[in-house]
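In the form predicted on its own, a lone chain appears below as C-alpha cells.
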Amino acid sequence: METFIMGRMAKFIINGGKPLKGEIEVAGAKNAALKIFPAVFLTKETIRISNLPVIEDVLRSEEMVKVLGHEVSRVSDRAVEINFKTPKCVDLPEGLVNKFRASVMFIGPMLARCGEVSFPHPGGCVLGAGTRPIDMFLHGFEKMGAKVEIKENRYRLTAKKLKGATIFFHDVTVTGTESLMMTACLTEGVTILKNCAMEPEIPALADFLNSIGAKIEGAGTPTIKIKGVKKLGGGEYRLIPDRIEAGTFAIMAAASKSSDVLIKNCEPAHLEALWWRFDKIGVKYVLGKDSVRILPTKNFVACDVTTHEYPGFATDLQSPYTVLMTQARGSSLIHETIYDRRLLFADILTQMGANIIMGDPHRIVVNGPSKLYGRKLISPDIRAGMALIIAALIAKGRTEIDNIYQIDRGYEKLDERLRKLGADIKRLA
C-alpha cells in the first residue's frame, strides 16, 4: 500500500470557485473497517479484508493489530490478510489508543479471547462535553461478568468466563452496539441487546460474523439476539461503501453548484434522510443502482434539519449540510442531538462571511445565502474538516486549512480525488 500519511504540519491550499465536474468513487466505509480489525480476535483462523480505504484510522488500526501480535499482510492496496498469533499483550498501548476513538472497539474481543485487558480512555475526535464516555461499554462488560478496575489513569478488565446476558442502552450507540454484539459471540449461553444502533455498518458486521461460525438476530433492528459459541472460523469481509464519503461528496456537489457530478460505488438506499432534503430544497439528482449523480441546481431553498441516529439523518453529515445552507435562499435552523460541540465549528464559517447565529450549544440558524470568502483555518475534526473544504471550494479567494492530519483519518487521499472533479487543491508538507 503506498504511503501518504503527512505529518500534522501538512494543510491545503484551496483557490475556490472552481466549477466540479466528472466523476468520482466512494471508498470502502471509514465506520465499517474500524470494527473488523477488532474482530480478528474472535477467531484463531485467517480473515481478509477488502475494498479498505487508505486512511490514517484504517492504518493505526492495522498498527494495533500487529502491536497486539498478529499478522497483517498486504494482500493489495486495498485488501489485508490477518493472520491469529498468540496475543503477546493485553495492555492497549497508550499511543496508539490516544490517536483513534476506534481504539474502543478492541476492548470486547481482547477480553473475551484473553481474559483480561488494560487500557487508558480512547482519544480521537474531541466531540462531546469533555471526553466521549464509554460507560455503555464498561456496563455491558460488567453485566457479562467482567471486573472494572480503574487505576493510574487506566482502565481493567478482568474475566475468567464472560456469560449471556441482556443489555439495555440507556442511549443508542453504534459503538456499544458492535463492540457487544461482537464481544457475545464467544460468551456462555444467550445475550439480548436492547435499544440497539441500526447503521447499516451493523448489519454487514453481523452478516461477516454469521458467515464464519457467529449465531446473530436481529441486527440492523432494535434488538439483537446472540448464541454464543465456542469457536469461529476465516472467511474474508469485504467493505460495504461509505455512506458518510457519499452523502458529503453530495452535498459539496450542490453547494458549489457544479456542472454535473457522477458519485460511483454506493449505496444509495442508505442516505433516504439526505435525498428527502434535496427533494424539499430543490437539488436536482439522480439515483442509480450504485451511483448518484447531482446535475445543476442553480437556487435552492433552506430547509431545518435535526441529526438522528440512523434512519435519521446523521451527525456526521451535519456539517457539510450546515455548509450548504449558507448557500440557500432563507434560513434553516440546524439541531445537533448527537454531540455537544460539534457546532462550534460554525464560527469557523462565520469568519468566511457565513451568516450564523448560535443559538446555544445545540442549535444554530442559518441564513442565506452567503458570499464566503477565503481565509486561514484550522480544522478541527474529521467531518468538520471536510465542511471547512467545501466552504473553501465555494468560496473567492485562497483558503489555507490547517490540521488536515484530522481530514486524512477519514477522507483517502483527497486532495487528489478533487482535482480530478476540476478542484484546485494543493497539498503542502
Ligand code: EPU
The other form holds:
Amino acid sequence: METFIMGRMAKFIINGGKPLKGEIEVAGAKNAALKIFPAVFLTKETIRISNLPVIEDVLRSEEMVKVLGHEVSRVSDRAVEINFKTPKCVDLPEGLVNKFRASVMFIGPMLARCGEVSFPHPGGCVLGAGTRPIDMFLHGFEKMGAKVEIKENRYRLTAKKLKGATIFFHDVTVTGTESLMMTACLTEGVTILKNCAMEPEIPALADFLNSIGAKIEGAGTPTIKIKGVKKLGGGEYRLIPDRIEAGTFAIMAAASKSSDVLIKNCEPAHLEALWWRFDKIGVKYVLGKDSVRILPTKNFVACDVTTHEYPGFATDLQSPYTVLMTQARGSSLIHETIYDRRLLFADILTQMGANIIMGDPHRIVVNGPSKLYGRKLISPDIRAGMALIIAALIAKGRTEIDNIYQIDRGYEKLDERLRKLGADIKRLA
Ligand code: EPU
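After the form predicted on its own, can we look at the form predicted in complex with the ligand?
So here's everything in the complex, that chain up top.
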C-alpha cells in the first residue's frame, strides 16, 4: 500500500524503444471491484471479495466501507472479508466522494439499507454542472419512491420504503444500471430496468447477487427484471479479469511492432471489438481460452473507430488505440461518443511528434505512421495516462510522466510488471 501512497507525488521515467517480450497477467477488473464494495450494504452476512487488484480506487472503496461502519479484514493481498456492522452514518464524506466517481455506487445500497443517504456531487463537480451528471440515478430513485432534496451543496435522499418501478434510461449508463439493479434487490415488488448497459461486469455482479439470494433476470441484456427479496446472504465474489487492462496490454504490444507478449488470465470473449479491428488492420495475435498472444507485426494499417457501449468498442480503450493509430499506415478517424473530454490528451501526443488533426471535442484524425519523441508530460487521467505510457514506450528517448496517481488509480504496480517485459521504466518518488 505504501508504494501507492508515495505514488501520488511520484513520476515515471521511461526510455523508449525497447521491444517487449514475455508474459503479463491481467488483474481483477477495477470496474467490477468498485461495485461489490457498495453491494455489501445489501446484506448482514459476511462477504469475501477475491482477485482484487491493489489499486488506488479499490483502496478508496475499502476506506469508504470502513468509514460507513463495516469491518474490513485483509485475508490476503488480493482478498478481503467484509462484516456487517450497523451503518454508522448516512452521510458520505466529501473528502472521499471527491476522490472517485464510483462513490456514487454507495447511494442506492445505503438508501435501501438505511432509508436515507446524503452526499455531495461525486467527483468534486459543482452541483448541477460538471461533465458527469447523475440525473439518471436520481430519476430512478425517485421512481422507486425516494424523495430527492438538494441542500447546502449536498443531495439528500430519503425513503420510508422503496417500491418496485419500471425505469427507462434515456442514455445507456453502466453505473446507473448497476446502482438501480442493486437497490432493487431489497425493494418490495418488481423493478424493470430498460435500455440497460450490458458491460460484462453487470451480469457478473448479478450472478453473484443471485448466488446470495437476489432474484435478478436479464443482466447482460437491455432489460433487467429484479424481484425484491427481504434479505440477502453471504458468499464469495471473485472478480472477473479486467478487460480494459487486457485490451490495453494487447494494444501496447502491437504498438511497439516488435513485441511478442503473452497476456494471461484474461477473457478474450470480452474484447471482440478489438480483435475485429486487429484483423482489419493486420495485427497478428493468437487467442487462447484465457489468454492472448500478440505477435510482432512490422506493418499495420489505419482503421477508424467509434466508441460505443459494450459490446462495441470501449471508450476506455480509445486512448491506447489512438496511440496505436499513430504507428499505423494511413489516416484514421477517432470518434469518441461517450465523453466530452477524452480526446484532449491527443494534444500531448502531437507534442511527442504525432500527426493529429483535432476536428471537434469528439473527433480527431490521426495520420500515421509518425515517429514519437520522449517529452516531459503530465498524466491527465487514468486511461489517457496509460496511453501516454504506451507512447513513451515506443518513443525515441526519455519521457517523464508526472501525476501518476492517476495511473495508479487503475493499474496495479504497472512499472514492475512492465519491467518484467523488458521495458525501461522506473518510478521516482
Ligand atoms: N450520464 C448521464 N447521466 C447519468 C449518468 C451518466 O448523462 O446519470 C452520461 C455520462 O455523462 C456519459 C454517459 O452517460 O456521457 C455514460 O456514462 P456512464 O454512466 O455509462 O459511465 P459510468 O457508469 O460513470 C462506467 C465506467 C467508466 C467507463 C464508462 C463507459 C465505472 C466505475 N466506470 O462509467 O470507466 O468509461 O462506464 O463504459 O464502471 C474508467 O475505468 O476509466 C472509466 C471511466
